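Just one chain follows, in the form predicted alone, and it is written as structure tokens.
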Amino acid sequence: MDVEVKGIVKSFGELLVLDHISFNVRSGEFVAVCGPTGCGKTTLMKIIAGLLKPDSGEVLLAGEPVDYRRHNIGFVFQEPSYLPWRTVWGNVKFGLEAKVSSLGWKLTREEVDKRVKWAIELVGLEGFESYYPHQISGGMKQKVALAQALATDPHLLLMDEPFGALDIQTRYYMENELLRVWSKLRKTVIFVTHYIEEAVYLADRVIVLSSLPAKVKAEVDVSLPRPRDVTSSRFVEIRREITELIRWW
């Protein structure tokens, strides 16, 4: 699904957070958004998801104004959103149940179970269906969150620093797992991260935001084949370019 972010302005009281943010994302593209801490990345993601209204500007999905009730959007947050009293299966199922109850999706119990099974197998959680959140690792909790989002078969997948709380080794593993899933499904992905190396490793293109009030400072193409070598001269060059963009604004 194509995404058009057009002139988004958002303030909270007298604090201007987003100042005419505009960029496009092509269907099936993996785009990362980077910027200084506190520059409004999460606010932007909520607006793209249709959860927060901008003061001006608009977000179009496939040419239509974004509406979470009409558009199928998956959202993965930094802190895994799970219900501790539900198993892995139950948590993945919860997202579908919410769509059925709140948006009136017409899915039979068999169809729901089929989607849950597919999503769990896709992210590599088969065998852990009956485990509870306290029984699995941080990386597996994020797999649950990803499976929950994918079970709804979203047109657009938004990820807001989903691996930020993980240790380096687990984060690297989850990055590769995400790329494996994305290469198979080719969903449109917008991925917020404050780790520049992560953005360059994952994305086709990186949107660089300035500090408050946030503007789009640059769009950096990452024309590198996958899997990417983080030690290659071109990778290091792109990482340095984005670092300098963020540092001097």
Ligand SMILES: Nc1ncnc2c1ncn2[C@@H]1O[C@H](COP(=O)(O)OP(=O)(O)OP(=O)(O)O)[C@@H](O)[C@H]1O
Second form
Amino acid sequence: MDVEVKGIVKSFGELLVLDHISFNVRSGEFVAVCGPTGCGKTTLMKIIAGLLKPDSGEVLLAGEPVDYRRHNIGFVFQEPSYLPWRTVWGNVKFGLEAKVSSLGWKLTREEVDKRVKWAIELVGLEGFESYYPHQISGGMKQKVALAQALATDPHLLLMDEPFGALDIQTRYYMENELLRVWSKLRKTVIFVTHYIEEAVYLADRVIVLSSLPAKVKAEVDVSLPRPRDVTSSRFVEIRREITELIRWW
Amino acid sequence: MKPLRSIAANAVALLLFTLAWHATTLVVRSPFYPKPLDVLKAFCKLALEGDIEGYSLGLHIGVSLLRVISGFLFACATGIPLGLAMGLYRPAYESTRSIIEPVRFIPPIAWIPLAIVLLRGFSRYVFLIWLGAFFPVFINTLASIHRVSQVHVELAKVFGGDRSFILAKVVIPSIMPEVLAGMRIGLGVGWMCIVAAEMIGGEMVGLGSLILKYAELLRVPEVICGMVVIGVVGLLMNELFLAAERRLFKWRREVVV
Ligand SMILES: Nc1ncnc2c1ncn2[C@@H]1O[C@H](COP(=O)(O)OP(=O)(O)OP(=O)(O)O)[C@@H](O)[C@H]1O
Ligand SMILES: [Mg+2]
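May I ask for the structure of the form predicted together with this ligand now, the form predicted alone having been displayed?
Once more the chain from above appears, this time first in line as the rest of the complex follows.
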């Protein structure tokens, strides 16, 4: 689903956070949004999802103003969002339950179960269906969040620093898992991170935000074939380019 | 502590307590301060033969339980919805604080005269026990709404969940542990109100009535026997509740330990 972010302005009281943010995302594209801590990335993602209203500007999904009731959006939150009272299975099912009970999706119980099973297998969590969140690792919790978002087959997947809390090794592993899933499904993804390397490793395009109040400082195309080699000269060059961009602000 | 060690330690503590009690009776030497053995004898007599009017101890316990549970259920039926409504809609609480908060500190016994004037029969018991049980249930429910995580609400919203979905699938599961803890405390407080409630019930059965009846006869062993039974039944109800909580909130293991 095409995403158009048009002139978004947002302040909290006196504090101007987002200052005319505009960019587009094509259907099926993987875009990373990169910016310093506290620059308003989460705020921007919540506005794109329709969870927050901008002061001015608008977000269009497939040409229409965003509405999470009409558009099917998957959101992986920066903070842990798993429901501790539900098992892995129950967590993955949660989004589908909302769609069925509140949006009138016509799905039989078997169809719901089939989708949950599909999503759990997709992220490689089979065998852990009956575990509670406190019984699984941090990386697996993020897989639960991803499976939960994917179970509803969203047209747009918003991921807000999903791997920020993981150790480096687990993060690399999860990045590759995400790419594996994405290459299968080709969803439109907007992925927030403040690790430049992560952005360059994952995305087709990197949108670089400045520090507060955030403006779009640059859009950098990463036209490298996947899987990417983080030590290749081209990769290092793009990484340096973005680092310089951020540094000179 | 391992269960076996804990049982052994408690048995020893209980024995020491009984011995200490017995020792004090040797010092006090009052005919109205019974020895542990006198209480045990009174207990056996009450359990096997019943009291002076022939009501058995089991009947006293059963009748009191019925009254307390009625009042307790009434407290849940009012405290949980009201706490939920006021927790979700804070202004309702903020603007009625001046009524709710003072009422909370009036001891149930102080309500006895009014209860006598206004109520008859079974409703007197229910009312007094409700007074004791209501506030723990209500206050815990009210306060528990803060425990609902904003991320969970946003998660439900972004999937399209409407208000009733969020209430049923996010709010209620989030607050359940707190509400149940409030219910456990409420049941305990309600149970403690049993003597006060049975003071005005005007019937001769119930653990409170038993105590009052024997107090008038100056037969202290039976009075203490009633006290001990109230304590033990309270303990059992509490343990039962705790076991249910542990079962229901398996997912909380990590927090509770
Ligand atoms: N609800 C709010 N009320 C007031 N200020 C807010 C609110 N939410 C965010 N802010 C402020 O807006 C700014 C941007 O916050 P935001 O969470 O969007 O940053 P971020 O880029 O996601 O940060 P991080 O990289 O640490 O996740 C911060 O200065 C924050 O203090
Ligand atoms: Mg953030």
